[in-house]
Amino acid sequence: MATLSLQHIDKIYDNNVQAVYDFNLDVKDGELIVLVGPSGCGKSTTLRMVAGLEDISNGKLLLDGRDITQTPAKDRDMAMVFQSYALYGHMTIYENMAFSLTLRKENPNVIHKKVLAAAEVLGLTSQLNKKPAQLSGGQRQRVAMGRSIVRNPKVFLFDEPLSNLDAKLRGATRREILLLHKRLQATMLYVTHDQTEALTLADRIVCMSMGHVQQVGTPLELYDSPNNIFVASFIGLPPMNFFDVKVGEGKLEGKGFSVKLDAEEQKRLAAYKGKEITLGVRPEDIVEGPDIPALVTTNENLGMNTLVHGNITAPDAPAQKIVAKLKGWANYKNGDTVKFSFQRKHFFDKETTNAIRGEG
């Protein structure tokens, strides 16, 4: 398919509001990159700049090494799938999928072969004579994808394509997009605010906040080694727990609890001895144990797991919320006392909010 390179990309609007700051990314041939972050973080603006729907204020955009920064959208050889299906209601599914090729006046026989091939890939062969109103939301989104596939573009761009679907259809269509990527081996940029989509679809994730790239890496890298508190809190469900603690002699001292540090952790925190840091613990890294007492507020049974919500209390200190994702079925009640231990810990500098990776 294609390689794509975004080099020091900025987006500054006429009112001097900057939406994207110094965005850098090299997309490999056939790679599926997911841009994720909260609403207003700049991810859709970045995608629209790649598509040519927004001007690039500063920086360069290269497609297969060729500078296309100023190239009009229609000449970029990219196809975009939007949140809204944007199908023509008076046309059949076949006609919708063939529309862009018909506009280009391609040979009707070639158009027919391309539409049938795309319909087979997407499981739409039996729907080609229907109108969009006769299809489910998931099927309509597949038609929108099929309309892109028949163009055989160098890059596929997806802007929140599953947002209008219910939870069941989102899961099914997400799997279809993953299968589609494997079949086509296509270069894809995919925008979402849903971290589940990011974690399950991406070869690499770009996590954004307030126009800035916070971290680029594989799903496991962002989950296991977040760069900062923002990434740690955004990636993972339920979100990571955070506690203010002081680094003591072989332990962390929190309000109402203390946690032992192993030799590697002590080495990593050597420069922070006597200082306050932020301790992060994922709910799935919390188990029942002797270290941290908490009062249960809510018990959510999820089948194979139970989410236990509670408060860690201490004299002269506000209660600190804690969420544990325990294996199996638990039956704690509001007001019960439970004790937890932390299996895996993440450390963050209190001032910079960046992860503490090693000594100093």
Second form
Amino acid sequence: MATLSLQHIDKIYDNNVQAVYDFNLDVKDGELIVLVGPSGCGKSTTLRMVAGLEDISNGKLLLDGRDITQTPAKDRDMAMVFQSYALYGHMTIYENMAFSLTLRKENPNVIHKKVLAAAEVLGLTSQLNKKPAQLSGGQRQRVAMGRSIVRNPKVFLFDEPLSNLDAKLRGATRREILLLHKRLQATMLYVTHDQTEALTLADRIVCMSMGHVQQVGTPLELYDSPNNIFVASFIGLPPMNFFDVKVGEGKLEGKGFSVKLDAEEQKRLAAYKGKEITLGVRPEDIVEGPDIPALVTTNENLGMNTLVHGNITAPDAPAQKIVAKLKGWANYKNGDTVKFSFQRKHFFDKETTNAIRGEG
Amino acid sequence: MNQDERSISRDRMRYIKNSASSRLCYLAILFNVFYFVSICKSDVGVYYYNILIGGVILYNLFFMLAVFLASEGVKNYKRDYSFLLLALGVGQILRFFVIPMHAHSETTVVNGAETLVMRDGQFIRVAIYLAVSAVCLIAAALINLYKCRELSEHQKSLAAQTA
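Follow the form predicted alone with the form predicted together with the partner chain, if you could.
Full complex below, order starting with the chain above.
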């Protein structure tokens, strides 16, 4: 397999619209990197630049240390799996999987061995004589992956491969991709806008917004220590709650509530005393407690948890929305008053939106 | 080809269609069309305007449909279609004795002049068309019979392994 290095990569289109700004990433051998972000953030453009389907405006792309910035797509030894499967409807699954090797005029017996091996890995052996139309969406996506596997490429590229599948199938196929990655130990770049896919699949996540990389790190790093408000709000479901608060003496003063700070938190916020910051709290870090009164608007029971949506009200201030993910089954009604406490807090600079990690 | 490669080639037949036989069938249809067009465009007055040409037209339609049907059959390793192709192949050889042999030795009156119905050049051409068509059909049939036997043996060995 291979290492991949993206160095100071920009994408500027002919109409001077810049889609990607100074993208830097070193992908280790066998690593699964997930590029995640909202629509239009530049993640697919980055992937297409790696694949060679888009020109790289500035910067360098290295595969195993070799500069492939100007190398045509067909010579890059990468395989791409698309959202739309891109299978040939008139060919059988076997023929679809063998197609790229047939074009390369490989020995038919070698092709046969490779196709059967890939079909075995993907559980498609019994489907090889069928046409794509006879398969489910998940199976078709597996065929698309099989077509990549038979080529034995250095890098696998996935462009939102699960977006066309329903929720149940998406979960199953996601697990299959994970197993496939473990089995092949292949270097993979995976693009998605679904943060669940990113968190479950990735060795490392690249979170992007507006063409800029916001944070690169393990799923836990992005979840636990988001770099800024964008990452904090994008990773996690339901998204993090944000409140404008003022740093007081040993406490944070919000509109309609105040929260005590422990010694470590006070130390982190020492430079912000008397200033306004943004407080972030994940819904799962909110418990029922004495600190923050809120008026319940909706109560969603999910079985294991209950999502309680409410408003924190204060005189002379608009209501602030809060979502809590409480353990167990709760039965709050619209208009009930509930009191919450925050267990774990994230602090962000109000001006830069960057996380406040320490003094200064 | 060693034993392993032969085994893989046989196994491929489970997923790859018998395109060789199928393509030979299409070729046979094509040469049959050449033959028929060559006869029909002959400028020999009313020589061919008899009940025989009606039969020939009907047989051509039957031939093309039957060969096309058989081409789909052999494509999927259906053994019985080989016998249909063999019969049609022999039929192509026999057709040589229906029109070409007679027309080559007969004369007819065109614009008041006695003319050979089929000159040597046309005679050789139609003979080649029919011969190629027949060879294609017989080859398609034999290839299919061979492949069907190979596939059948392979499937039996796979079944034995599974059991």
